[in-house]
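First comes one chain, alone, set out as structure tokens in the form predicted alone.
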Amino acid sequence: MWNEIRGLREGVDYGTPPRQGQPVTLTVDGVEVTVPEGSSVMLAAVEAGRAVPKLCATDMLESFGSCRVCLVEVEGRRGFPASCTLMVAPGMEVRTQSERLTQLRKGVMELYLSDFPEAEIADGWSEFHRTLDDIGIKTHGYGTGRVHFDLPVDDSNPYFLFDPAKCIVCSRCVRACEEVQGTFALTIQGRGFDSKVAASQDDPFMQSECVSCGACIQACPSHALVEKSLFSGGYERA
């Protein structure tokens, strides 16, 4: 009912949520498409059935371009725009795939599979996995450097556990937190590498002032944030 509402289909994500406006049309790999005004070329793309990879994107939250894997080319501009941020122009031509493209998105991948637990890639089935598969990534070319393997999992909520481990930091369950929910319970605490989802004042989640409505469990891509009821003997890390 609330995809009817916004005006999507059910089962699609669309990466960024839909507007409102007069309609503009451009062309996505050569697919010629019309959105309303205002619209992320990343929607456009889904529309067109192009979709681009993603990771910090999803059409129940507002765009963030952090994760920089919905790169796109734009005829007659210079580098390579995420296509979450960029708004679409009457006449705009996109491309969503070439070979400079691809390389691009492996090598973000790469660096985020350097700090993924690696038992846990082959068999997963989340978001992140799915983006992995259509890039055509499962390994990186990194030495052994610091990762965050061990820090210990959150599981003092009855409903859902933390696993930090396979945290992306993408602040999709902070911004689910509070734009869908609007209690500001999550946060991203410390820079660079120190980078990492907290509750409240970095306390366990059920001494947190999270209420448990699972928003930041629909948003998150990775499965950091995941059910205990998916895990029937319990959650090991792998």
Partner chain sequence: MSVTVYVPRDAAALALGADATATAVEAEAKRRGEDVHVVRNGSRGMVWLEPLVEVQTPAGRVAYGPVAPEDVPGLFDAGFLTGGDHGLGHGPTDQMAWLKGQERLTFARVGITDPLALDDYLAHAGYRGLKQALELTPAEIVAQVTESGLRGRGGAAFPTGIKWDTVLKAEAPQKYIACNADEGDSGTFSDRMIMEGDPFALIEGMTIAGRAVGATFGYIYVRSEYPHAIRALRSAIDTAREAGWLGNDIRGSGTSFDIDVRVGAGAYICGEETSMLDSLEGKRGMIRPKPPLPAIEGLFGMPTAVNNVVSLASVPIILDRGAKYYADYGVGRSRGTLPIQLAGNLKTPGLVEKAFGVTLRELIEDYGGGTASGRPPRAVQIGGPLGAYFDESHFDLPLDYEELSENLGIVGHGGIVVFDDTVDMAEQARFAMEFCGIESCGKCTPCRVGSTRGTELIEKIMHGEDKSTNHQQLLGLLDVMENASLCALGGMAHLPVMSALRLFPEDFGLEASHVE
Second form
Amino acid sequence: MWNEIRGLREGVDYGTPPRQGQPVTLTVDGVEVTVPEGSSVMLAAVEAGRAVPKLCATDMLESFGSCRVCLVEVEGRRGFPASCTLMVAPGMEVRTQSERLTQLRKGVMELYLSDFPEAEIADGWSEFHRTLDDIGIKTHGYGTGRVHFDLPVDDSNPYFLFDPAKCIVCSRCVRACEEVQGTFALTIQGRGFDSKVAASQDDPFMQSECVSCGACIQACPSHALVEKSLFSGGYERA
Amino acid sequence: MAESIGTANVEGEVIDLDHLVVMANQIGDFFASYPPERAREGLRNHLRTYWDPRMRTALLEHIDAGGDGLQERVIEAARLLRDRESDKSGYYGPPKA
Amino acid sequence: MPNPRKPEKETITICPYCGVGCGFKAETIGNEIVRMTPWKEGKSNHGHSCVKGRFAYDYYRHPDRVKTPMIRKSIDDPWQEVTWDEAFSYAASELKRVQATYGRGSVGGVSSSRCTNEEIFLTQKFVRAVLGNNNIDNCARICHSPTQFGLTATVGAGAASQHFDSILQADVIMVVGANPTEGHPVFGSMMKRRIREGAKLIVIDPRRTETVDSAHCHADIHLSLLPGTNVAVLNSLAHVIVRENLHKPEFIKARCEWQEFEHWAELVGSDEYAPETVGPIAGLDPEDIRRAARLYASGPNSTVYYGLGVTEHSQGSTGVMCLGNLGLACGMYGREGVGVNPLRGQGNVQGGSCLGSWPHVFSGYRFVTDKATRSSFEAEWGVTLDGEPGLRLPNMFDAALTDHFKGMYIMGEDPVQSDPNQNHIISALKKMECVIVHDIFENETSKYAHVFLPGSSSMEKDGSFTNAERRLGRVRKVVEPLAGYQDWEVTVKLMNAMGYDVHYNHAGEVLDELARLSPAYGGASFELLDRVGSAQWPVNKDAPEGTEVLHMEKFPRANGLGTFMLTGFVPTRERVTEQFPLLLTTGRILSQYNVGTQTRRTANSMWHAEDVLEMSLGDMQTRGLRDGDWVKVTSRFGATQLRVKESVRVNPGVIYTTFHHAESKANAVTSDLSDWATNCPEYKVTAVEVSKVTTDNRPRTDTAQQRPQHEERREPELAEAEG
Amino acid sequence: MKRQMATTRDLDPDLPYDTEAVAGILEHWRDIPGNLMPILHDIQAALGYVPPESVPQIARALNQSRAEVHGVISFYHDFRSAPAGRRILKVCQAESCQAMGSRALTADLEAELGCGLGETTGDGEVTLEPVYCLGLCACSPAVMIGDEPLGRATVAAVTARLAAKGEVNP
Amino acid sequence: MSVTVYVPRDAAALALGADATATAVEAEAKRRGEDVHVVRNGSRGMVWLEPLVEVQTPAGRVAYGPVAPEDVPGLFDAGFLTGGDHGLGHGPTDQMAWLKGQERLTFARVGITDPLALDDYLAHAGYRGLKQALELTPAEIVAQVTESGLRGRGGAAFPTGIKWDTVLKAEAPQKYIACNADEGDSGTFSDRMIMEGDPFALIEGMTIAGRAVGATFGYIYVRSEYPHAIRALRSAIDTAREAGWLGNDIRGSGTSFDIDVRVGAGAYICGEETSMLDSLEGKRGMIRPKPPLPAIEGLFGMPTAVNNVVSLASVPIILDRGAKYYADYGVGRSRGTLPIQLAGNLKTPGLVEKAFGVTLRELIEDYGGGTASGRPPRAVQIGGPLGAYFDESHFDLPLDYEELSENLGIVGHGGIVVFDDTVDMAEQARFAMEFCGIESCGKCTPCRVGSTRGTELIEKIMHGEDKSTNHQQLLGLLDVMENASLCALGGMAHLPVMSALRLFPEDFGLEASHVE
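Next up, the form predicted together with its partner chain, please; the one we just looked at was the form predicted alone.
What follows is the entire complex, opening with the chain shown before.
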């Protein structure tokens, strides 16, 4: 697969890894695009210049389908499939923008925002923050409720820290540790709302199986896993 | 700049003689797998291509002095070296079939 | 300030550490590097990284950095800070004095694989064109010189046949004397990915490494051979292949010298190399040897990756030849997914090898004895060049002890710590009269130096690296050099001070000169690398953007054919005795890098604050040792002290340690034996005895004293074999 | 039969769990695909819980990471990382039982036992747990004591059953 | 001559004291010197009569129940061994009105045979389906199942034959049958009754499935809450294997198939097929995106037919009696019979197997006998915790897939839970969200975060906090959950909540007009 990645354009995240296969032609928002069979609709949309917002997808990792902001509409199909896990098909007609899609995407982002530190929404520059801008939402209507802000920051590693308050549980770090690094040091602990990224047996990163390769930080879209060097005066929660 | 190339202003072997003998014999060990003539050729080539001339000289002087501790095939190969010392073409490594 | 600072600028460069040569984006705010992120378009790492390249970059601004040149008459004198010009003129006058006194051949130089291609090239140019001899060597001497020798002998090119990505098409991966997950972590990740996809894995290593057994990575066959028996075991694999007719006659007939194959088949096919004979010698079950041979031969795509566990032996070159022989016999050359590939320890070992930093060859592996080659260099450089091979690095030290060798330009190396038989090296250095150390930090060797030229870290200079897959990429200046000059400029100024007139406007001009003089690099230029990112040599008219897989049509030997070397097994003279009943072998771990010059000056020391001695429980019990005890390790050559740790990763009779910390003095005990062909030291086999000491009376560094409590827990996961 | 922790601790003073027992279970399931769930069940059956200290042993045997094993253990409500009371009393909280008064039953049992759902009585006898359907919806409300089901449960019936079966937990 | 007395071993019967009753019968017989042979059968499904003791008489089986241990001497006194009259007597079991009106195809043997006795199974038409199947090609078996109209009885109602066809056509070195026995919906217990009451039917069905799609191995993933089912299955599998009905070269047919029982660990989500596959692989039971379909890339990455217990247990009779026989039952596209489970607040709850088309009113009033409390029924939840609530105005709806979905409901696994008028429907809606939160795998955001926010919003509404705003927010959330969730857990949680809001706004303190 890496041979194909080489063909990818610098700085562009296609959302899902490239595939090899027979060419398949489809339209995305009316733009005709041809991609190899087995490619995701998300990748085709990027090729067509109609990139879909996304959070849990990145072309370094296999598609996962958890964030639900990359939903699209497909002519002749019910519902709103996630473009990252939807494979292209010949003649498929995909719509990436509609009022309904915007409504749903805003709805999903609202849920993220309802468990994200409010003070850190405005001046961030992570992928998560960019996605908020793309979708055009900065607030939520859920009021107060259960949040993950009380979970302690893990700053045991000399180079990076993990702030669960900013974690959006997309599992990109877990998947990067597995797929890219091959160490399997991370997992999601618990389930449902209690789901939390954990190193080994919920150990501090330094005492876990983590080999500190940085793949998880590279993968993290929300600066929940972040280099300490980016904070000149140490890390303090807002 | 060229006036002192290849000459040493210091007396004695450039490298401890025992060590030199060990090194030479190790090369001899490798070529033991080859038939005698190819082994000699290979040994000679190796010494010619890789050894500083001062080391070769020291080896040859040691052989002249009886070659104590050296394998017979090393001694034979080193003699070949002397016979064809003028050969500067630099042939790499293994003996040809 | 909960949200992170946003970097202002990104500079794409190459990691200064191992031979994988990962592409990184150095992100800066002003003149401060705020992070290094792996470059997704980097063709050797594809956006991945390890703890060293990703995080351990802060050494570039460590307070220990030397910012001012220093000189002294005698090593007993204190250092005297001087201007650059004073330093250059002092160094030049001293080198001239030594040459005048002891002869032209009494000085030499050594370059480091941590240096750029341009610096390595300039260093050998300095020695050849300015000092007027061939006493130039580089640190590959002590790691991969046997690769150079053994692969050139069999397949004509002393380099990896494949690109890293090739492993994604391998069905059988044979790892010999290497531990990619620790030594070459980013490649290790790719290898593990392929293993998870179903590739079979054979590991030949005395130690039960991470590669043998870790989460989702499990060797199908692990030949945990006794250190020093590589050649016997590899010949035994060949024995099975030949005897069971598993080789590929069509391939051999088409691509190799058939007659040499027959000679080889006769040698390895003899009963001497039957698994039943070799098994007891190597401590292996003969059936495992057979299984490994059958698996390797079955492919369809089998590939070999090897490391210093092959080369650092008295038969290191022979071991490499064995691998070349096996690859040829089984037709594992000339396509993706196969090949024989050295895993290079340092970022530019391949470049160091390619660029003529050897006493017997110019760049492109052309002999100094060859008049035609010499002429082309003489024409470019405007000098007459010596046509005789010079002294190799160990021989320089040998010659120093006999007063034949008196002055040395040491660029980015620390032989006292990294070279074998430390006492011998120190004695030699003490006898020298002009030792010039050019480095970013003072080190063990600079204690014996007369001139110290402050170096620039790889974050502070322009140039290129050639990684273990022959990939040439750009090192770019990220921040200003702390001491004012980039390293290549220092070498040029030293040449100027010696009276040799040469000038380059920028490092790219050095590469241009190098390209003019080296066929494989013929098409290389900064312009090309800026455009395509990186290119694998040969890069020339026929392959303007480089060559991923070598030997597709023919082998770069005179007749275009691969050949078989006769690789008789000669046991090392270093063997266990009653007095020294244990075999010590050495390697590296993930978080530290070589002698630790860089990594020990970063927070990576939190993972590995000291080297420990791994030992099997049985061996510990018979010596009354418990985990954490201080022990004395004694060999015929010297002794050192380490803390002992019980390990299931080593077999009884074998002990293991890393060599990242100066105070461990691992090389105080290693033997003075070396490879028969290249003098690469036999680091991997030393007969020793271990005994308990009551107190640790070693000098300790601060980091070692601040050993974190959890250190012990991490050790089994991180410790690794391979140098 | 559940083994008592006191005995398993005695076997290996260095580790707070019976490593031999775990090793035996790991060996039993060796090379069987998808064996982690049955292994965890067997360990819990043998030791009463899955000791966190056993996770490295399990991970090593399965060629997995500790993280993976921990992730699995923490996902499933059944697996316990600490010993429970001698008996487990599961009270169904799902709709059918709600329709037949399980909310009141639960509250009454909590009051009777003096512990809430997910807690163990002060004497370590009974751990009270919620369960979402026992498949006994035609005799709601239902509870399960160990493996023994009890339909149309009342506080009186449950406490009587707890008292009658005080000796062992099947 | 020995008299056979049946005392069920079904968990519901055990929950009502069947073990003690069986012991009492044996003890009393011994005391009286009567030659009584007690058989532990499955349950007839009349749970309100459990323990239902049956006596085999020359005229057939006669039923008594519910029989407590203290009733036993009196039964002997009344001559129940010969079918004598007693206050607990119900006459010949077959003639009991509750059973007589049913159409028992899948449950034909349940309650009648000794579930663990292979010869009993064989004597009651057991393995006739497999024998037929062994005569057919895999494609012919698939065709039969397709023609029967059998749809997945686990809730998704996907045509079984089409699924099998996909697996059959997939090329792979190994294929699997994965039986989903993670029956987690409240109000359902038909899978459990099959596994405890007729495990060989499931084994036979899986074996036929294996032959049909080319799978040689099957797993039954049973929830840990069903210890008796697990034991029954393991025993039956061992018996079948010993008798050559499982294992290599089954009965000399050349077909090989074997089964392992795997136990869940308290995760409702593992009833979702992809989550179940992850769990079977020893992982966290996380939802996998589809495609790839499990039929193409399922267990351990191999093509896998995932079917529910009732679906698989219905296969033998289809093969035995023919597709048409089965398809002749039912209405419209809902063919065959559906085991319906009556639960909650009912006087006579239990299992009713009927062709599709029976109305709710028949089920609740006729079979269920009205509420147990005697109070008016107010709400009925159909199809488990993710099913919609209905009020009495819907009682004349026929129970079939299409009719219910038109009325914003689901058949699901066929469970019907009845609530009387004391129910607080706001609390039920709140619980639906809470349950979704408790059982969410946590993968997708609408479910992971949405279920918690939904619970909180309903609580706020219940507490009268910004009712109108929070109600609007809730409606938006339910829309996101319905349309953006990865699987049915989040995707259907709106059903109970929306139906409660629509039908019972007053319980939320909302005006009816608000809700429309």
